[in-house]
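Taking the form predicted on its own, here's one chain by itself in structure tokens.
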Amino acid sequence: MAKENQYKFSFGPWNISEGADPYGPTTRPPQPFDWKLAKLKELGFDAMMFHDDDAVPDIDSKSPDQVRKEAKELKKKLDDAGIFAEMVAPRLWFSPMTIDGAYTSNDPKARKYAIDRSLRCIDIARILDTDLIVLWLAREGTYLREAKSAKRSTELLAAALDKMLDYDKKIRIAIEPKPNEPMDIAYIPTMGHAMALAHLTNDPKRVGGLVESAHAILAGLDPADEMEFAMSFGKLWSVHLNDQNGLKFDQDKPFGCHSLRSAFNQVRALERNKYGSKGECVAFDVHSFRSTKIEHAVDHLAHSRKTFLRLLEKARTFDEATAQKLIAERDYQALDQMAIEHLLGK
């Protein structure tokens, strides 16, 4: 079995948010990056996730030299804190250039912008000493089917991935699927789609996946199954653990907040497949509740990590021999109760 210290934990600066939502303003004061980095270290996390403009704010307004300079300054801060960068992701969904999509936009100038920015993101990743580029294909979809061709869009996505793979022969690209939001119809809604897209590229071995619990639930799928599906290809390169109350908007609730049974099975899937043994991180893409006060602004992160470690203990003490006997007898009713009682502490 894997050892506890095999797991390295990560979160991103955006996971300490100010509480704004589409219907109301912020509820907490913003905190500077140095404060967030100090909190990450204080909570016992090992790594930080970055969007390209987390690493270099206002990246579109800066020269390549300035981008490199600021990325190097960030690397020194991380080194001084004993923290490493898990990954970098191009934040393509904020720009006015990507209103109609990024890599799949109907505007060739927008597609060029998306690729150019992705290459700058790779430059930042090099400086931060991570080979993992995460693509959440946020606006790669459409609001109505007549506006775009799914076949052409898939081909455009593969072509964009090829340009990134050719730009740096060492990077790996992890696709983070989501079925909807912000677009109504997403072209890469599940891990199966991500794995298939990898095989349209010129280097499928360097294209893998990242499973976010809430995104899988929004697709009507089980997060643990999505994780094990990716691991069957050897391509689960990160996870964003959180929780979700049904098929609603993306909620990013603390891990295990809504379904402890589902959270247990996610941890069990990671543990039994030795996730983390090759340096993969357990990341929590969670947000505190809007009503949270500033003095509790990082509790959701601390609690998610604590829940993971408690469930890891449950996964390691689950009576697999008895479970296999019940499976052989096809006594799934007893297996169900066994899992419930194990989680209840009996």
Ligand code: GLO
Given for the second form:
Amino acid sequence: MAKENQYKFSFGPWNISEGADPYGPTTRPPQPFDWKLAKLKELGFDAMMFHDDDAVPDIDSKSPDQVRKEAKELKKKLDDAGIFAEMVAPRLWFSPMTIDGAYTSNDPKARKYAIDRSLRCIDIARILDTDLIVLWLAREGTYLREAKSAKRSTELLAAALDKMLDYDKKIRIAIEPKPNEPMDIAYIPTMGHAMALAHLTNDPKRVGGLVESAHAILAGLDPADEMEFAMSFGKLWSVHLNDQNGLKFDQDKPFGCHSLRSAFNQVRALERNKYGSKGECVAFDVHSFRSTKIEHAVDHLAHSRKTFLRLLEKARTFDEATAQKLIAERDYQALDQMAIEHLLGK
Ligand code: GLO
Ligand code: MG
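Can I have the other form now, the form predicted together with D-glucose (GLO), not the form predicted on its own?
Below, the chain from earlier opens the complete complex, with every other chain and molecule after it.
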């Protein structure tokens, strides 16, 4: 198996989930945070991702002092386990305040709520000793075009980012684009949008991106290309590896389970651009199938990591010299077969 050297792995508490879907209830009992942290360690992961309210549950009902106190307790727990926090993300899509969007809501009180909450999230990140804030802009879109303006929404997003960048000069913000779900059409659907939005802020170099494989596929794009696009700006600050069978609901399947070839190309993109050499993590934003029994509640995470390491071996042993020769000869037919044979193995 490939050496793990520069790669550090993470997942979030929400990736050990209970199997509920819009059509049926949970199928597995919930597990406490300490159980999830112990599993993360047991599986050989290095870091955990957090929503602000994973770190401090019921955050909206707590004073800033209480939030800080609980974040410090969590930091101690992580230190004791030898695990670091990769990032913190404000969960801006649950509150009754953000029904019509957070930063782009038509209600100024909702927009203020979203910014205040994002600043609390930065407080937590500071205490957990990470400079990375992830923004999945879940409800920043509309159900109908007449309800909002894309130009005004883009300006509101840039203004919200400015507030965060000004609040703490050390944080970096990684935007996690997604084209749809829960919204019909989201305002920042692709990495191109995220990179462009950075340039409307007062500190573009501190605004980068996170590519989730499934989100790129939902946008009709190639995840490996989305990753290399962000890396050409030096701005791929995290990845959420998973898989997705075409244009359906967001499936968050185990990495490589639908398209091994696409997964191979994602790993190859990361490897050949030395992803991870500045401490970036490989995160798996995957979910168990609803049918999974509790005894197997973390298998999708172990499997995703194992598949990544197997594909890393494949990326490292890909015959680059022959590939270059075939490219020079424009024999892409042979290059295609070479990639297939390489993945099939002996
Ligand atoms: C949903 C997203 C979500 C985010 C997470 C971190 O589609 O992938 O899981 O990654 O909330 O912000
Ligand atoms: Mg994600």
